[in-house]
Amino acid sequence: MNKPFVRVHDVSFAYDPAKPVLSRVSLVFDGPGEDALLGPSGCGKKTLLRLCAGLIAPTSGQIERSPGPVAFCFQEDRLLPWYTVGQNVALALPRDVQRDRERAARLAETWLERVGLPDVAHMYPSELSGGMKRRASLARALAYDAPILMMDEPFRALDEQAHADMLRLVRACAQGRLLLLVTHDERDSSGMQAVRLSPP
């Protein structure tokens, strides 16, 4: 398998043509390996990642990623009302997996458990407290089976035990694969190369 990479060339982002958010920036990732992107509030960490899933087209400037796909970790928990967590996790894994019910839910259930919630697969998202739905969006991201792993903020609305326990989790989930992480706490980037961002 190829390793997977993000490569950034001379890109530059704006919303509003008066006030760009990232100006001729210049980076490469490459895996496996982690990478904690550091900065104040409005440098424009969660622009590079969206940039670098694809999710938006830089206003200038060219991007570069590996073939395949790509598991990303909202800061917003975006689980599916309608669905139970159970179901939930399950929209992440492979086609040929979900199509047989009872191996998906399995397979949920394990991820599931993997973060601390062994007993909530039945459940619906409306049922789960914030740190819950948290970790329940942890679960769906991981099990996404992608050579690239990028999460904006996961850790947000977890306590200090939970938070430190899914970062572990994280980091043994990310070996062999590319993890880009947006983070606040200088101490998620322990170990990992860290790029920092400042405003434009």
Given for the second form:
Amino acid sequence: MNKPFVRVHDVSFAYDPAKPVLSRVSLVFDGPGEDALLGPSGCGKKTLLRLCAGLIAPTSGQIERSPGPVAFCFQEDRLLPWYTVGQNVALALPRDVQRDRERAARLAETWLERVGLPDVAHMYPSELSGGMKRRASLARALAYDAPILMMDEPFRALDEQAHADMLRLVRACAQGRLLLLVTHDERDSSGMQAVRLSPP
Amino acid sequence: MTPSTMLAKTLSPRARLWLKRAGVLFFYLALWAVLARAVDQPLLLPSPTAVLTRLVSLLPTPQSALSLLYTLGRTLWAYLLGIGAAILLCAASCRFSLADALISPLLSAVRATPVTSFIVLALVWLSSARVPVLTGFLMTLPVVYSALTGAVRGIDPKLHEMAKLYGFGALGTLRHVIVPAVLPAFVQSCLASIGLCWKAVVAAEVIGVPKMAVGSRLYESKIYLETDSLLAWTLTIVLLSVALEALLRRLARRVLEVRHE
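Having gone through the form predicted on its own, I am curious about the other one (the form predicted in complex with its partner chain); can you provide its structure?
So here's everything in the complex, that chain up top.
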């Protein structure tokens, strides 16, 4: 398998031309590996991650990414409210697995168990607490078979123990992949390559 | 404890509901009977018994049965055409801003125009049997269209981003995001427009008087001053409308259940 990478060349971005969010940023994330994007609020961490995922286009500059999909864990849960938690996770599984409904359901349950939610597959997102939704959203991102894993503050709303458990799980699942983690918590970046951004 | 309280306690909630409905129906029938007796002129207000007797004698005739079938057929045809066109136009409007600029004001104008204006105008262009279909279609289309476009535009863009990143593709996004998100509004608009469509079709039949139509039978009853027949047909229209709505409501419940499967 080709090594996953994201290369940011001289990228600038602004929602409002008078207030640039990123100004001439150049970075290279060569995988497999773990990179943490750190910095104060408003420094453009989230925007950089969205640019790297291709969700928005840079105002100037270029972003190169290795071919293949990106598993993205959003800051919000973004679970489909009309599907059960198990169905939400199953939608991230490969297409051929999804065709076999029973197998997909079993795999989704396994992923939910791994994030500490053993009995919620049949429940709807509205029936879960904030922390449980967060973990279900993490399970979906981890279940998605992609060489690049991007996570936007994935441990928000989790208690200390769950935070530590989920960080361990994410790092285990990121083996052989490229992990880009946006976080406010310096402890999350321990052992990772840390990229500190500052406001432009 | 009175016998009525005891009876109410032993009945299931469903049975109590039906008993209540029967009570309401009985109240209005009694009020009607009292008024008919007070007026004492069958030409102005026939008694419920006279109307029911007329209804029983009217319905089994081939002409009445055919009239009912034709009106029902026109309504369903107009309704399905209206829903189909609303889906297509909504897709065009949500995809292309030019289509939206062309379609939305036109349908707003259709919605604001009195139904009789359409009927009279359409009678100039079409045969009297086709005018009810066009009228029903024009009543259904804007209601379903505006509900659908509102629902599609109301979908959280974050869900579209999620669908894009998780590789749903266009069909997957339609199946897993758009359709389930708009389904409640769509079903509600379909339920709301069936009554409108039915009434518009009958109104167009009354004005256009096609050969086989409930509206034409209503018109004839009026011309020949057969008030009992007029009320018997009106009752038939109301009962059919209620039955259609009940059927659709049941179907809607099933469709909304499927959304979660």
